[in-house]
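Here we start with a single chain on its own, the form predicted alone, put down as structure tokens.
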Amino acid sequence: MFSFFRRKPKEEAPVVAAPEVAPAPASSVPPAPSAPVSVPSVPANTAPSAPVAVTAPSAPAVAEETEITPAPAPAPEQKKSWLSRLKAGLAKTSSSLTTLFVGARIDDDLYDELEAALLTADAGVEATLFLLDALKKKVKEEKLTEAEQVKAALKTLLTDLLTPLQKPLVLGKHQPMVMMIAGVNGAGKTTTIGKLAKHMQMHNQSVVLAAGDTFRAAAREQLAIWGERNGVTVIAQESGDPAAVAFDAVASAKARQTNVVMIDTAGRLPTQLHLMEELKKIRRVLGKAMDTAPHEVLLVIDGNTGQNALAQVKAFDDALQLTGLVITKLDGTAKGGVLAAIAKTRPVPVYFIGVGEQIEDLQPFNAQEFVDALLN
């Protein structure tokens, strides 16, 4: 059962410059309440730095678990607006699939054309063959003779394939909940963090952002702008170790009972092994700051990159043990079938999908809605 909350009023919160890492006694960080662990814990060692003082107002801890859903209880017209944007965003992928069934005969030519359309939409070889084999079997067993019946059967099969990816982001299991956000440059990672912060505030969660992207020019400033828009604190260093920034953000969140810590990390290609090693280091240091952290490791991927997105999922999952995905920029892409490839090859849950630049353009993933937009 979902829990919904009223939006909290915005409050100005400055960017806080975190000091250089210095040893501090363990007693200076109040212990967080214990909670069930949903991800493998990282062995804790001696903490490398002291908690950072933060000037943002604190919020009471949320004891009840809360699922992130389309922010709170959308009105029918808002829901219709989102579905319209989703359908418009997937129009290029949809047109290549739905036109095949217009006045079509149920024969090998239809299956060949459908195979080509799925591959073009970046559904991948494995998912495409799986869907075609299952569709042929369903057509034979149910004695389907009309093209519309075959399209409906494909919708059912595709929904069944994507439904395991549909998983809500649950808040309140940990205090604070520590989220590590990764992704290659250009995927929309920092913008996504700003949108997620707004979603969490709509569910009465206090948020701290950590500017761990020290490689990209102006990344810290971009995150600070989102912090100002949402009225949340951003922890940063002028020139520091991203792992130290992450540690300080968790320590300050524990001290002030902040609900959620979101850590931005530098964008990098999975082939840049030395940079991937730094991501692993951040993950290890988070385990020192809080022995159950990180609780969520999210990868932001650009929906336009197709099969390259699948390669990113595999590489980052191998390195970081991903707990969820956020797929952005699905608006206007002809490669919306990549979710089928992910579902069949590396089924990491998809928490959110985005079809535009506005806050409301990022919504929780719903398999039925996605397939309806794709094949209606």
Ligand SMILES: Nc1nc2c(ncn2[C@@H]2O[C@H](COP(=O)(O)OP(=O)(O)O)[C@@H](O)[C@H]2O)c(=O)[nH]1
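And the form predicted together with this ligand, for comparison with the form predicted alone?
Lone chain follows.
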């Protein structure tokens, strides 16, 4: 019921190491072997030939071997505390949305108040108008007469809007699986990478990190210490070109048959260079290190960013073709409506949401749970 990742069964031929097309980095690792890289060390399964359908994480497992549950699986009380933190984080929006239905008549005033509440919750104009229109239609069609019924109808509409964003991250599809993690400074990239690395290790995935945010020595050191403590190789370069660091990390993963490469990136540059150009370069170089890479390009967003979050999704998606989002800090003063804005305007899947700094605070996004926390 609470699966963290979905693992793709192995059906393709072993991935062949791409020819070395070095962007002239000072390589800190041995070059990738020219022989085909052997099949990943993840347990082989009785590979069905079709890719596993990517379904909602809450759906029952189709086959044991394709579904991975986090180890340790969140105990019921842990899950409860996670949900209560999400609820607490969204409490302000929740109470403003909920109270307007209490004892209300279904009239223009109610719709006006709802419009204001949705806009205040960062849902944005497009999603707000969409929800209001759909709600009015539903109220008419279903001849709803009680405010409670209207609230329930809104819940259904919101869940329907957000459900397409729900998508598990699939492991084991590529060897190595190369993930690039982007986002503005302070969004939670490095923290998220740390949490993901631990979750992946629990699924027997070996991980290498590329310290692509190379500009701050302190950040580099912090990552190195973290890596040492957690048995994760961290590839870094002093004064290095982040694209070269990323390239080295993929080469290292190929040589050592590491399952997952995560590339941390900068959120701001100390130079005149344009951040997006820098990130695009990293993306291009990853493609040189491995034909199919990057396999995932994640944007980490601080849930408190408000409407600017949508602007970030658009800008990073235009530059990098995002495959997924991670929304952090929903335990703070986040209003939550921005997910509706994203769903309506730029529906990039939301792989995970974070409600705190502990490893178990990062969990897969589930539309139903989220709406339950927002509108109870």
